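Taking the form predicted on its own, here's one chain by itself in structure tokens.
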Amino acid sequence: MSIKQQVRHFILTNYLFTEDPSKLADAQSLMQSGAMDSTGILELIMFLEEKFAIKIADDEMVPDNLDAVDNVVAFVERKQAAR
């Protein structure tokens, strides 16, 4: 399963309570759409750190990295490449 598939599955099942992929666009803002709140973002961070063996610094916890599936995937790929 790709990074994108894993991230989408996590968000869909834990926050949108569905497995219907049409309910989540990859570029959709998770916060503005109401799909996730600040607590949800923290849970997403914990998921990413555990699932992909990365450490997310406080200054990396910004919308550019975490507020859309596309942003999350690009961020995880950059973190993994930096290892």
Given for the second form:
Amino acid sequence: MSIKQQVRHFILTNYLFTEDPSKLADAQSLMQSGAMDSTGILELIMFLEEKFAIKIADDEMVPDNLDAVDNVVAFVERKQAAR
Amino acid sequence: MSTRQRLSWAVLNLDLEAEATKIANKLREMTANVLHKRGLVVAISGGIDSSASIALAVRAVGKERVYALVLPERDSSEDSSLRGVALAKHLGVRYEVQDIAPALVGIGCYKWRDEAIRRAIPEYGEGWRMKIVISGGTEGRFNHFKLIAVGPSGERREERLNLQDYLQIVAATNFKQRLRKTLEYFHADRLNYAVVGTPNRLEYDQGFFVKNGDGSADVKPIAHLYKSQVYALARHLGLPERITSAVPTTDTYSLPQGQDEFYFALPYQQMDLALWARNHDVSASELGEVLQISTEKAQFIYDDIEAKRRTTQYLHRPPVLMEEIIELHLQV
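Same protein, different form: I have the form predicted on its own, so give me the form predicted in complex with the partner chain.
Up next: the whole complex, starting with the chain shown before.
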């Protein structure tokens, strides 16, 4: 599975209890849409660190990196490229 | 065109006597005619909110109909219990002091908490003290939590908590508030009294309470008041200076911990003004001018307020039913 597929699958099944891809748009804000709250963000960070073997620094925990599927995928790709 | 005055610290000023009278009258009326109880139970921590609340309860129903509880545990500061007892004596109410530590030991509170702490800081043990600190929201980042522990020789460790450990520490610590509430309702049931909840507006709005713990109550007389208004009201009600000058703490962890470092983005005076400003559609730039911070930082504070409100919805939500039972709709 691609990074995007893995991230989408995690969000759909873990937060929304569904596998219906139409329930999650790649550009939608996860916080504003109610899909995720502050605890959910911490859970996402733990998932990304374990799944993609990256370490997310405090100053990287910003909406630009984590508040939409598109943002998350681009962020993980940047982190992996920087290794 | 808006007629709102420019934002200033004066927006939080209250007619204190009128406010105290209004609350006392409503509290008395609600206790008798809505809750149908004979008096009020108030757990007092020595902090400003519970102190103001019990003083209002006394004004509402009289000192003979108020029962105070002082419920310390291992991590409570000794001074908070002393302040609680001094307040009960000052007000002339009946009171009881019960150390809840043995019950917390029995239920596993400290064991569960320390197990999670040791996953983050393996050397944590006898003689260590700890607290949890919030980080991120005021810098435009997502909030996360750090564990700070200090060993017997003064060595200091700081670790970002992963979700699992954070949740376990908080869940174990929440035993404290929930056990206190169990005791409050024991005495309320035995006396046929109602339980007074003591959150101020900041706490009620931003979710600084434990669901089914200190968030549970029959009546919350100061939930509409900003914390600086509660301080002013407490002084107006003539509460002892050692209470009205106390710095707000959580009194929950073994290291001294301010409420602002645990939960709120700013010290309470600034947080009050930020919340008032948010509630009155004041721009981030205008808030920034008064708080002497940048517009960007003021906007981060607004964003943090909204993020906490979203999280707080769950805390306020009653159980979700699969169908509405309209026959049970309550009349106030």
